[in-house]
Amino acid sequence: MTAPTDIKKVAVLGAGLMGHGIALELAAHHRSVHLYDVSEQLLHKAVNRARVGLKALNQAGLISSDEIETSISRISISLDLSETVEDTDLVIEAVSENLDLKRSLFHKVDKIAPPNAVLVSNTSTFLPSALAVATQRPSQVAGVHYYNPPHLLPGVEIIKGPETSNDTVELLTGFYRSIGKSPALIHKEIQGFIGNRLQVALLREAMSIVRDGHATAPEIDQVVRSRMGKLLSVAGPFELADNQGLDSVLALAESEFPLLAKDRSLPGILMDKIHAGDLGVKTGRGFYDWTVESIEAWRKNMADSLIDMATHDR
């Protein structure tokens, strides 16, 4: 079996928002990265964005200034899928969330990539089994769900499909640990994985509180930022429960569980905004009103905060 340290060449399929971040992180950890897309313009843009991301890592003291261009030199770009995957140890698919497109890509890659290569998808929507059926190597197919931006957030979810082998899981877990990630294994595939399910559950409850007039969206965000978010950045829900005392947790659960939102339909306050064309930052209005200045300030604060956290994590 291939050892985690034997993964030297990685193909990243898709040069968009996630693909360029995945590529730059791998390159910064001394892997040879083959970046593929169907657009030459997107590929060149991805390399430029990777350079920006590497400069941010340098400013945070995570890499030296010499490593910026050295890392960029480890990223090769191509419009040719065969050229990209024919000599790789790991293939990471990060194209748009279209099942037919992903299956077609997995089918093609399966025929080209070396027999020992592991194929994974960064999808946040589809299960590994839905992609493994397009290959002749289902035991070497898994999900690896990154969070955005992938080079600053250490967590990844490794999703084991029904036919994913334990060897593949061990290989991926060891590999991601070797490049400084914190992999969490999902032993049995489940729609939404861990992070998305928890995030959507929180959002459903938050929207129900706004809908019923108990608080506004900014007030809820303030509670999350100033209390829950700070706690959850250092401890998970089960750690917090143990430290609170499970008898106290039971009392809270008995009191609160019956009151929580149980809606199966899409939230009305979300659909109303979508129908009004209020889509958030992209249209200048959502749950907040956005200006060019406020968007820029928000993004800078987010980037600075993530870089600060990444510095402490490492």
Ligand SMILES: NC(=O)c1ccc[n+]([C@@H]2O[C@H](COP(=O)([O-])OP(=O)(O)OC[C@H]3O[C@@H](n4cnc5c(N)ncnc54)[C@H](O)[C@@H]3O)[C@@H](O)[C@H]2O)c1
Second form
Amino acid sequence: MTAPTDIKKVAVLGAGLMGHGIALELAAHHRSVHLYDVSEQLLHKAVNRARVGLKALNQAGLISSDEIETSISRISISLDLSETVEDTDLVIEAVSENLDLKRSLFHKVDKIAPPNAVLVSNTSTFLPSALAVATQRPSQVAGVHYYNPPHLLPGVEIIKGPETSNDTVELLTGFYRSIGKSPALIHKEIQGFIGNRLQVALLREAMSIVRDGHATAPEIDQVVRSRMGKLLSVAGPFELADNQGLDSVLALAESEFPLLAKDRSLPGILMDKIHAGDLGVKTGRGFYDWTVESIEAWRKNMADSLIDMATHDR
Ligand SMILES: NC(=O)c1ccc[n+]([C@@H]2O[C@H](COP(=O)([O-])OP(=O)(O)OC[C@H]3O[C@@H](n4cnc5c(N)ncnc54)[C@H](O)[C@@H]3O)[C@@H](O)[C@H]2O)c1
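Switch from the form predicted alone, shown above, to the form predicted together with the named molecule and output its structure.
Full complex below, order starting with the chain above.
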């Protein structure tokens, strides 16, 4: 059986927002990375983005300056799928969110990758079982859901499909721990996994509060940032519940549960914006109005804060 330390060569399919971050983190942890995409231009762009990410880690004191180019030298690029996966121990798929595309890649990779190789997908939407059917090795297929930016957020969800073996789960858990991640296992695949379900539940409630005129979006963001966000960056909801006292949690649940949003239909407050073409930062307006300067400032603040947290976690 393959041990976590045996995973030395990793293929990353898709060199976009997630793929380049996944690749840079693996390379910084001394793994040899084969990066694959559909054009040379995209692959070179991904390597440049990886270099920018590594420089930021260096500026924060998380890696030495020598490690920037040493890590980059561990990333090879290719437009040839066979060359990319033929000698790898782990294949991480991070291509565009399209089931047919992902299935077709899993089908091809299954035929080329070494028999021991484990195949995982970073998809946010599709269950491991939907991809495992395209292969002859369903016991070696799982979901590994990263968050963006993958190299700065330690959490990954490892999603076990109905046919994923315990050996595969153990291998992935051990491997991700060995590169400094905090893997959480989803024992039985579930749509939305854990993170997206919780995030969407919070957003549904927040949108219902705005819709009913109790508070504005900036006021809700302020409450989350300054109060629960701070607590949740230290403890999970069950730890907080135990510390609050389950009797108090019960009292809260009794009074609040009947009042919470339980809409099954898409919220009007969201759909109105979608129909108006207000898609958030990409169009300059969503729940807030955005300018080039405010987008840049927001992104810088987010990146600086995540790097601060990563520094603190070390
Ligand atoms: N963006 C996020 O915050 C986030 C978070 C977690 C998971 N994900 C998941 O990660 C995956 C990638 O998302 P992203 O945000 O990096 O998207 P992206 O659009 O930035 O990157 C996708 C890449 O896949 C490439 N690609 C498309 N077809 C391909 C093919 N046939 N072969 C090889 N490469 C191909 C594209 O050229 C592109 O570079 C998706 O499944 C998404 O659901 C995204």
